[in-house]
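Shown here is one chain on its own, the form predicted on its own, set out as structure tokens.
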Amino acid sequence: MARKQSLAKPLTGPDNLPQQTLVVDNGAHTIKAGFSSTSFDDSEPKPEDCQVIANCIARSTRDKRTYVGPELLDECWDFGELAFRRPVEKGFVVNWEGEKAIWERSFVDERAKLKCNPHETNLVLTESPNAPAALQRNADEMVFEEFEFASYYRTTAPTLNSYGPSPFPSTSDSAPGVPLGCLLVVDVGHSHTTITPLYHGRPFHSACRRLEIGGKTLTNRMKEVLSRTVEVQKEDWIVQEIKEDVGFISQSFSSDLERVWKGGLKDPREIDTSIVVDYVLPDYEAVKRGFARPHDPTISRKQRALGLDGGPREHIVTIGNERFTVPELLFTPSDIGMQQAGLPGTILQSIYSLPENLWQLFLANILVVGGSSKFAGFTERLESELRSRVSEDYIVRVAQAKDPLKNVWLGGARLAQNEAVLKEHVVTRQEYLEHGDLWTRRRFAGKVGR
């Protein structure tokens, strides 16, 4: 990207930042974005202030349309057989041309709900921990040279969680711009899961750990097992909805597996219908979105699909052990041949890499965020497994954010309310053009000051 020589607007200095700040949590599956203001007089940021935008370009084989970013959720009515092109892979932006098109439609286009003038807007942008320098440079160039934001703060997503509301009842919320003292952030995202220990908002980079399982892996696994009874290999969106609607984390995996086992000729058993459900697939005519209902063994799937049993025509898939065996991969990746410890083991690897006198601090302050952590029973299972693996002398406390999907954005919005703190963190476009991209990366890493 060639640096632009002509400037459309006077450059903003660090002492006169714009009042408006755009906070963007640039996730692999969705972008969580919204405005905040550098003023303590504003009300506390709320999840309703945050827009969720599909971070993809989708092509429909049915209506032959291409949907860019927010158009997918706002304008698409048939999510069957969508082909996705995602600019974020494995947690990192690898296709800035595609990301640029999504940002332009989301923040610059006349139809955008979050339309802004970049010259009069600060930007807070998230990235994955330990991002390669080349990808950080691409992000800085895009922000300052293509969009020309007035100022910009690039930080890791886990860091902003420490500025969000406290998830623990015994800990009061800090003031805007003031991070929580000690926090171990478990972010179960779309591409992967990261574990990041934070002390007053600063990560211990050497203790950061990454588990290569996230929502995408679980969706692909769900497609694989469901395709044994119904063809859903091309239905990414529908299978993702199935996973979100009926998936849960088992508290006793072997016991639940026994309850849904049909048995054989010499060992007949009744299936526990409290676990097995019938999922009605959408046809985007009569049924706009799929839904689950209690399993009815008297219904013939083929007859119901043809409308031969007197009921409405419905495409049904019966889901049993898939409800909990797929999310179980977060705890036992070896089920699909991955040579990694599960989530509890990865968390303990992170904690044990720190000095021993810090172990108790982080075991008692574990925060769970991310869209793939919203399975029922997730927090209880994680706390139970951690409790069984550490000494009884330690207190183990695991809490989930009130809104796991938007908690990063809430933290960024609260940080942006404190103008003094925002000034300490941002790099202005004037400074970027004067000092260059290397100085900018060192500034965000905390290695140089003004």
Given for the second form:
Amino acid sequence: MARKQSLAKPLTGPDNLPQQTLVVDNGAHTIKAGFSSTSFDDSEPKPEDCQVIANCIARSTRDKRTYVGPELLDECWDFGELAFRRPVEKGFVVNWEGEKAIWERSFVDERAKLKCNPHETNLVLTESPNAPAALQRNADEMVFEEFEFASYYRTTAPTLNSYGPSPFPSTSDSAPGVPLGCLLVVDVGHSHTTITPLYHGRPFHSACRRLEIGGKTLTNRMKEVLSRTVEVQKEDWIVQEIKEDVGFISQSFSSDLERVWKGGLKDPREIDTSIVVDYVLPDYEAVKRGFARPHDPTISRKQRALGLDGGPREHIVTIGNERFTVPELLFTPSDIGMQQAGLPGTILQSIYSLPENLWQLFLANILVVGGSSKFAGFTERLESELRSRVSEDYIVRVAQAKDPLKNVWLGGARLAQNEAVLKEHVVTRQEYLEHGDLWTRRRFAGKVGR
Amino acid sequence: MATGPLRFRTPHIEELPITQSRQAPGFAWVAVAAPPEDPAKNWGTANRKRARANVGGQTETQKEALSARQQREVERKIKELNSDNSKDVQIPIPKKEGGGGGAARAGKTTNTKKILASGKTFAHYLDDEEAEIARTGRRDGEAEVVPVAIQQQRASKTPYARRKAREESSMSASPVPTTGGSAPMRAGDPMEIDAGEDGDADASMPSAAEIETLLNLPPLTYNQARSAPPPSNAPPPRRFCEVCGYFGRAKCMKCGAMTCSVMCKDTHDEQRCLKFYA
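For comparison with the form predicted on its own, kindly provide the form predicted together with its partner chain.
What follows is the whole complex; the chain from before opens it.
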């Protein structure tokens, strides 16, 4: 049908799409972007083809410089007291002024690694699920009227996962552009965690759920609890590194907490030093990057900071239960008083809102992606909690993507290799100018054919 | 059931209706109407400590006000934890080298000019959309789709407009989607029953048509997609020591924060308990 119409109106059909496609997974924390092309059909997109760009404008109080987007990771070497401005709020691009500056620096500027001519490039752009329509319109207008990409496909980020490589060893990878059959995507992002059941690459919209705990919640929480001992309220970047370096998901929360308790006033107990670590904070002179080492109770933190005890002068923060009580929020949001079910509960809310005979399909095909799912023990804990909550008759299978950060991008890149599938999804600039923004939005929602 | 109020607040003691008018020997709860309080007569014989505690904020309404205040405090804190940008910092976008940035930044068309100059935050967009739904009963961009859905779910005789209004009233709180309340779920409900009853022929999968219907449901709004609170029979929230992060075992009488040991309690009293007058 689509073919017939495009024959009737040859001007509107995407008959001559450019070969090159820019795939942009526009995350709140980092943009994952890279090129894909219909011309290299046989070569699999690799994670190395994907650039990770900080999606922020950062201002350093030390060298009084403002870093825009990719400059932060490429040129900044002192991450102390960085202040951030993020154009993406709650997972959606809200401040296009900032986002435009970052995009221009990343894709248009002469220094950009991913420099391209938008007129000869297709764009695949991701957004968070359940977006307010006004924000979708803003994105469409900016892409076509400001950047003037040749054609454009906007979709929710979890959807692209079903075009990615298969996470389960028993299923072989599908051909580029062919979605996996059934997938429940758990996307643990920077702003929040979303649950999306996908059926052949299409989401069950009524079962999408969102848990409002994400990487930034954990970083902010870590900042708060570490500030009990060391003042780190201004050190977003360093605390984020601490969280990534030492954080883990406890498999048995209360016993781990018991092990690192110092005890009461006259309690002779020893704390378990296998969990407690000393984290050496970077000073960006001698120590360029913070690192953890086993806890040494003989070191006095204050003396070491002044260089009085003979050892190297360094700032240490001792981290005990913070290592796992902070990531624990993903599983128990009630620990900070949040009135939302934890991750396993939210997944089950999503699954139980579907017809009963679909439950097994999704319970056995859970895919975990997103940067905050990289905590050690995440998949194991999720699987065991789900296991204990559903009937024994169901098979529960949880897999983490090989590259949780770039899996969405890989999916998008694989989709963009298949010209037929790409044509089916995109809206060309000509179509946009002809039919307007409402039509474009409904087309991306799958409501109108071409 | 007894007419007067029982003085016990234990939820597990249930008073069974008694058919006999006269009690057999044994045990039964009897409601006793409290004698009317006469403050003139009460000058020392009653429990003064309890009376004082009653004055100091332990009536039902006062307790509610207190918990509402705590709830607001918790919400403020969560909002802070979920904030995206650095606090109290304005970071302007640096001017491009070689000038000419000013005109380019303003946007190429009227639409993009408007978008780029907009100072709206996400909360504004969300409120706009909620207001739009409350006013028109549908989301922008679903002009012709929603009426079809209404046709399908016309089995319920509630006028659509009224039903929608009722739903929106609970929009701000997170809804429990499985119990209905959102339009998409209603449309899905009859199908679920079908699948359960005559799904024997193909118990493993719903039919392609059913799946197609499900896939075509419109997306939930931002607020509808939020995870629902845990069920009421879930364990109560854990409280942690404010000083060291271990399980909180004692509550500060002044500010309500939890501590785990005498040592932490001392630290709390010295450094953290900011509330000097309770």
